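The chain that follows stands alone, in the form predicted on its own, written as structure tokens.
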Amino acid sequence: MYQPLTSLTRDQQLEKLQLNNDNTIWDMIIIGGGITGAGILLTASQAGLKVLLIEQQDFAWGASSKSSKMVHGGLRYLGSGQYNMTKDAVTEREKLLNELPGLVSPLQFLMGHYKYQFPGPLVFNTLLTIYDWIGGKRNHRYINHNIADFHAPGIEQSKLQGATQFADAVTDDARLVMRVLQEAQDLGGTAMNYLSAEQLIKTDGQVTGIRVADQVSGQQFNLSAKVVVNATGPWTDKLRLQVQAKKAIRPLRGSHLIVPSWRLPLAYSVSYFHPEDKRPIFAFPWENSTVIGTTDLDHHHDLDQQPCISQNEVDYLLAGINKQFPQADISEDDVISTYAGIRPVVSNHDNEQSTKPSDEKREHSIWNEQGLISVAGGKLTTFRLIALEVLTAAQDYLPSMDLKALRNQRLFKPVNDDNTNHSLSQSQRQRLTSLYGQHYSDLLKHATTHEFKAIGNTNTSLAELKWSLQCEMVVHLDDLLLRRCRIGLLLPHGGAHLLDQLQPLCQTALGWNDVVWQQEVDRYQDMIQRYYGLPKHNAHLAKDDELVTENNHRVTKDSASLVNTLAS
């Protein structure tokens, strides 16, 4: 058996908190159990601080599953004038390339420069010039040949006057929350999913706890704390409104189509002006796939039900990316999978109708009331210092901090690679150091060499399967699927064909009957189809739905047998 991160199921850990509750006093108690909540529990424990981080549904099940998978540098800042918070990016970007290499990538971005649109050869790259410096590095160069004919095969070349090559990152945004979260919990740190807040917990009218529920077993209780942070997302208010505060988070949904990447082959994240209405989106190579997004309107359904693609989203998608690639007739049979998140804006408007969903702007906000910190907003690349903001804002309340240390200390620990295993390649190690971190040693000692070959065209093994199952709080089978792993986005019907293989996995190492296994066979597949899927299964989501563009408001095979058949 592996060593769970906390040395304790989620069973036992659940039992821990409610024997516990009435003696003991968290300093910090976060709700929202994405890349936010997380950033800040890291945070906190490096702090020292005894903080536990509860999450209603899965870690990362909101949008930190389900963003575009961007660590950049906000260029668009930039653009704007907002030098300080494209430093502050660029340089969080350039930590999480040195210190998760294999996790975060390096991404090189093609734009290409058409007659008449702006912004030009000169605008751009003199832009370029200063992100770069920002960067310490050189990481642009203008291209005016063989565009076409090697860099980006196929795209559109009427009025095209060169292109230029710039650099990025890119990341499994679920697994970098679930790097996060481990590397907290290794530090002390708590961290629960399927545990809501139902209520604030008041004290001579400052907030002093939460009443929690269980959403595995329905039990409820209060658990107590010096300070009680809000980093919920989309759904900021739901608590903010326990404090009479106003309403401020504007809902955004931004959409995605996954095609195979030999549909769509690209060496770069091809960036473009969609011809409908001149916003900027993109192609780009992901987990040997291809993803195209994104849309950007209001998302008027409840935020409790998964948001997923519109049929309107689809078609100005398709029409986007086919007039970039005018030969690669992309079209629905060729998608694989879709996927929607809704992004928690904070808006400055009254009447969000007379400002477009693209002009609002994404910086973060912090807000302290009656010992409620609520956080929203903001970019994934950008958790760490959100997250030493939340600290400062909440430091009245707490033990002495150095907070000046947090932010000049490493974010994860080296990891020691003693490696004995000659069968994985270097892109392995370091992939595997990355995602596991401190457990990597034990993740290699309790696997065979078979069990490291990749599942289908993914990078996932079964290795991975296995150690997730028994060491991340795996309560349905779509946490494992669509967050631990990214099987159910990658292969068709979110690989259904894997499922019989899987059954034992599941059953061994979660307990699972017969019944709970054909109960968590249906769920994922009705979610495949419903949430990760095309419009035709969609058919909850409101018919007036329209796109809001610029011009409009445990295991008992035998592994080696098992692993072969997984990987085919």
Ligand SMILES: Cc1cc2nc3c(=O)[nH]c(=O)nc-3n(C[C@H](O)[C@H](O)[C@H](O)COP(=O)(O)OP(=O)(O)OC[C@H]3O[C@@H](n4cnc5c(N)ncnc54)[C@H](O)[C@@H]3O)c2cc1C
The other form holds:
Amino acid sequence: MYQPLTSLTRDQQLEKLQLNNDNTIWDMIIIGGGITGAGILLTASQAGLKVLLIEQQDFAWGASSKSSKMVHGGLRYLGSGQYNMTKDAVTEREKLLNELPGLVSPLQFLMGHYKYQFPGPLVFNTLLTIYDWIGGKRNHRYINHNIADFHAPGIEQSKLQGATQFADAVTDDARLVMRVLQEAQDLGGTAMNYLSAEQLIKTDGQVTGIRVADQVSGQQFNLSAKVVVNATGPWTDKLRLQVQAKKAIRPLRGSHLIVPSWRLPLAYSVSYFHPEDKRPIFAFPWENSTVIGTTDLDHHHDLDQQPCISQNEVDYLLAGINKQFPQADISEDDVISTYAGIRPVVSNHDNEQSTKPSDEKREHSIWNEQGLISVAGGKLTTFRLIALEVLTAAQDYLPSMDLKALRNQRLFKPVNDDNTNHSLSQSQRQRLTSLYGQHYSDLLKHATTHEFKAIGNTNTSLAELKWSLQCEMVVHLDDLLLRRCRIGLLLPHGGAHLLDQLQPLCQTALGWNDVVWQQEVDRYQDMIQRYYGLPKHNAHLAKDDELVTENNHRVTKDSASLVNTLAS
Ligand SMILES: Cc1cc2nc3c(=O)[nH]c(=O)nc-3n(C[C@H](O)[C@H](O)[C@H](O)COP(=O)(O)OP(=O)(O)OC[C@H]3O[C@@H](n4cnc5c(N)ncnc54)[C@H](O)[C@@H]3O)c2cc1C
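Could you output the structure for the form predicted together with the ligand, given that the previous block was the form predicted on its own?
Following is the full complex, with the preceding chain placed first.
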């Protein structure tokens, strides 16, 4: 048998929580299982705390599986003079590249320079010189020939003067969250999915615990802690309004299209400005596909309903990519899937009307109020630093906690790769050690070489699906196909053709009978259509959501264009 992630199944873990909750006082309970909560769980576990993380849905269900997947230093922060922020992010990027080389990978970027377009090559290269200097290596160059023939075939050539190539990194955001959670659990931290915080419990005005509800059984019970951390991203205000009155979060939606790489083969992440509003947008190679992103607009819908792309966003992204790559002629027929995420942007609501979404700062904020520490904003990239700041604030409640040793130590234990049983390539081994950490050897021991063959066009193998089913707290089919691996995004119709093969695996590992299996398939297919497809199935959003461009100019579209065909 595999050694499971938690050494207990989810049901056993839940039973343990319920049985012991009368006499257990956790040092810290973290609410929210995105990258922010996971990072805090890991650093708190490294600090030796007795710590529990709860997530109302699946791990990484929120922004942390729906980001643009860049582990980046934030060139735009440097452009707006935020040197320290860029320095922190670049340092963290380098740390992640070093510690998780198969999960956080270098990605080269390319930006074409067009006549009369700002920033021109001189300004851009000056910024990049500082950027590279912070990262400790020169990693950019100006290209003035062969751009359309070699570097970015099909790129718009009218007024093209040259291009700049520079370096950042890319990841699989949901797997990054899983890796962080796994490392924390190996150190004694506990993480539970489908367990929601319903209500803060207060004693003499101080938060001393939470009332939680198991989303699977419906059971509710109380948990006590010396300090509670609210790491619920876009949902931050919901819990925080129980200790103070002012809202802080402006939920901003960003959506993406995924097309097969053969329709738009890219060697670089290509950055360009949208012709309508001049916002910087991009297309990048990811997991053998091409991702086109992203938008930035107020999200007025219920946060508990999964976000999805609107028709106006589809049109906007297609207009952008077809201006940059006119020969590619990308249309809705090329789209394999779409996804939309909600950025937990901290905003001064007094100025919300006058501040354009893309002008909102992306820094994180931390509030320490009556035993509740809330944290929101920030990036995937800086989760370790955010976690250290949260733990520093938590010292008010946990005075004996010593953080000194944590600041410079490795986040992830190095993995010993001396297994020679499998003829895996160097890149496969690097990927698997980064994704599964100390469990890599177990994964290898219990699968044949044949089971490591990639499924379809993805990087995922059968061995990994089996591992996830047994060891990674999969509750629903969508947990497996949308977040433990990305088959649901990368294969047409969410990988529907694989379902028959998956049925016996899921039923054996999760004890699902035929009725439950069918319910899971129906739930998954409905989700794929509504939230990961084109807006045919989410017309509620498409109708009332107009895309507000940078000029606050409303882009309205012919309602006939609301009717689309699902990508084949
Ligand atoms: C479109 C988009 C593109 C982005 N691109 C990048 C990028 O390229 N690079 C980068 O570094 N960053 C990027 N970001 C930002 C980054 O993804 C987010 O800052 C980060 O994922 C936020 O993580 P989080 O854990 O704070 O929030 P989330 O990931 O949203 O997690 C919060 C979790 O809390 C849970 N929760 C809420 N209420 C409760 C409750 N009552 N009980 C239990 N659980 C609860 C939610 O279900 C959710 O899973 C992007 C974000 C978006 C949306």
